[in-house]
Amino acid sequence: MVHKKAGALALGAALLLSTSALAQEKRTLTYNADYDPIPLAAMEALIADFEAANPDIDVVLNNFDHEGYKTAIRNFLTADAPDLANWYAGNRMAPFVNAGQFMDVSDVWEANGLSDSLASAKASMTIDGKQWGIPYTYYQWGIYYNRDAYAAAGVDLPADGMTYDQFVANCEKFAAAGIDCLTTGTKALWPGAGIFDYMSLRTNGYEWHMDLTAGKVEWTDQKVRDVFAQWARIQPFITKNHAAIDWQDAAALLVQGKAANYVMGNFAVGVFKEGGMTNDNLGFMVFPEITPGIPRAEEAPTDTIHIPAGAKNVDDAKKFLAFMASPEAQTKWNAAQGQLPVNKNASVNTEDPFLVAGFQMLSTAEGGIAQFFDRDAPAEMAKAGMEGFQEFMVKPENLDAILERLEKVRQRVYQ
């Protein structure tokens, strides 16, 4: 079980002293995480399994608010490091790795054959040829749509292999019916980056997109303008006040049928279903093809667990990482959360059409798998970029000024 406070345990142990011999001393393993209620319950169940298998270890989970965690981690890594901490793969972990705040866990990968079983995420966990954490879940991005809205506007349901031209043509029909073709809520900026990533991946391909986020392409380049030119075609059909609403508010628009499509991650399915949607009227499609013949690349941000450099109980922490990398643990956690396990030997719930579709989509993405704009690009570039994307979706006429600003940031960030 998860002890929020060790005091209760100590008291309990003291009371038991009279009856039993000295209770076995437990080693504490502190774990800082940022789970929402459903994944938290899943993780608590996993921790119970882990503690049952290792009765001498007591895992103390400190759960943070999701947004607050992102700033809190900088403090606790230096001030009071736990033994385990949640974070993200790709460029998002680079500042901590470069500052020596995360521990090299290549030996855990080596000892458990993870290079094979976690192969799909190995590249995004590797910096300087070493692995710095364990990926335990990822989820696909794509377009979620409301079948009822399609019916209300008299638009045919999207079929496999739909092209972007058809998608834009559909948008005009939705506009005529008074339905937002594409919705998003960019108050927190990042949802807009999902749209940009797909525009970029579909227009110029994975390699180019990675060069762009790695700072090798100028933002004033013609190919960047090509991406925005494609985006401009659906810009008029995006929910008008997206800059003032959160992504959950936009999800409500989709649920109510006021919007038809939503470029989102699979975690949104829970919100759609809480809003009353079912597998019957909620649909999922792969983002349509823009430039024909480009190998299809997808977006699948990976969540990870790391050992901070200041961890006190490193041995048990590594044991826990090995446990979280196992197919059993990943199957169990991801089944509860409705996400995809990274371990290729883990299994997916075949009852869930969105997971099946996502698993199918990611395993056949021959182009590559991107993490997400704010994980692929360095933090400052990501912030400036996402602000630019938001501005573009509100005022497409400002494109030149936006791109010049982004180019200025690029020259500073990647020097």
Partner chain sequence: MTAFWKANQRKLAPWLFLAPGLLMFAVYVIGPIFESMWISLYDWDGLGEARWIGTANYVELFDDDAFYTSLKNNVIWLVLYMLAVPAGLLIAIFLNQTITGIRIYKSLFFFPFVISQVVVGLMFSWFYAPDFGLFYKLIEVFTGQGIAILAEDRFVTYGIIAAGLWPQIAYVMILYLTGLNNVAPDQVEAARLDGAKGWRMLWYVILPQLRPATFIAVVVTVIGALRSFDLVSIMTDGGPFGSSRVLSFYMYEQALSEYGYRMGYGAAIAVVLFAIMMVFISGFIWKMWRDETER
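Keep in mind the model is a prediction, meaning the values are calculated, not measured. We call the rigid core the largest set of C-alpha positions that still match within 1.5 Å between the two forms. Positions refer to the first chain, counted from 1. Compared with the form predicted on its own:
- C-alpha superpositions between the two forms give a turn of 28 degrees for the smaller rigid part relative to the larger.
Starting from the form predicted in complex with its partner chain shown above, please give the structure in the form predicted on its own.
Only one chain is given; partner chains and other molecules are left out.
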């Protein structure tokens, strides 16, 4: 008995040593993120897939709440950098890139053919000709419309290739029928930025719009005035009390047929349907062309993963980025989240016509992907800009004063 017990103890010790050796052989990959519960569960499932395919890697996910993360990232990138960190595309990543706190991952893009499969988001991930992270999810903005309101006003349903001139002409018909051509709720300011971004992208194009939000264009410039001149054409047909209502209140106007169109993000579809709309009377269209020939750019806030410059396990971090860029990983994560994969070879829920339409629209956006005004512009500029947009929709005659005010903010913010 004694010998057997000693043998069992020896075996146990050997197993412990073996397990300990395995644990020591595993490489740790630290990942700082800011997921809500549903996307967190989706990411944990993907991490399990990654670890199964890479049994020598242990991914440690440190999850923060959204607001806390905005402060935390500025601290941990400087003091104790993880191997991976969540952030956003476009001008939101520029300060970290310019400060040398995000790593150039152009080699990951090249090795995995991402310039093709992630083409729609490449411009928003590129600074100085290099790529600085991986985009893995986005969601479309565009115009949601009520088919019943179109029928009530005797207006033909939007067709592919509808021009802005046609859209404005329809607004006249909706007004005659007592229906708001366009609704929005700007009490919280940001919905007005969605309209501005599309006016800007369609009037002057993606590169110019990015220069504007980066502070390279004066707000008193004629091209800015051109954007507002196009906006002025539909200003009389926007819900009059928009500054006093939230975006959900405006959604109710669309649901009730009191408004025909709404420039909004895809997250609003759930609200429209909770109000009683169905796929039969809720439609979606691409924001119409304004200046002919400008490559079509779209509004699609994009979430990204980056490798901090201070990362300790760079090789495995690049392996994880390649994994997250894959069509399989993006299909799985976005199916759980109800959003859109950036990889054009991924799949979307074919039973959701709005996701299908959004995926098609974004995957073919040759002009680029904008992030949304309050992501593309610094916080102070974004706030002043959105206040100006709201004021313009209420009092378009104040345009000169609004633009002069925004130009003063630009000069201060981008010093």
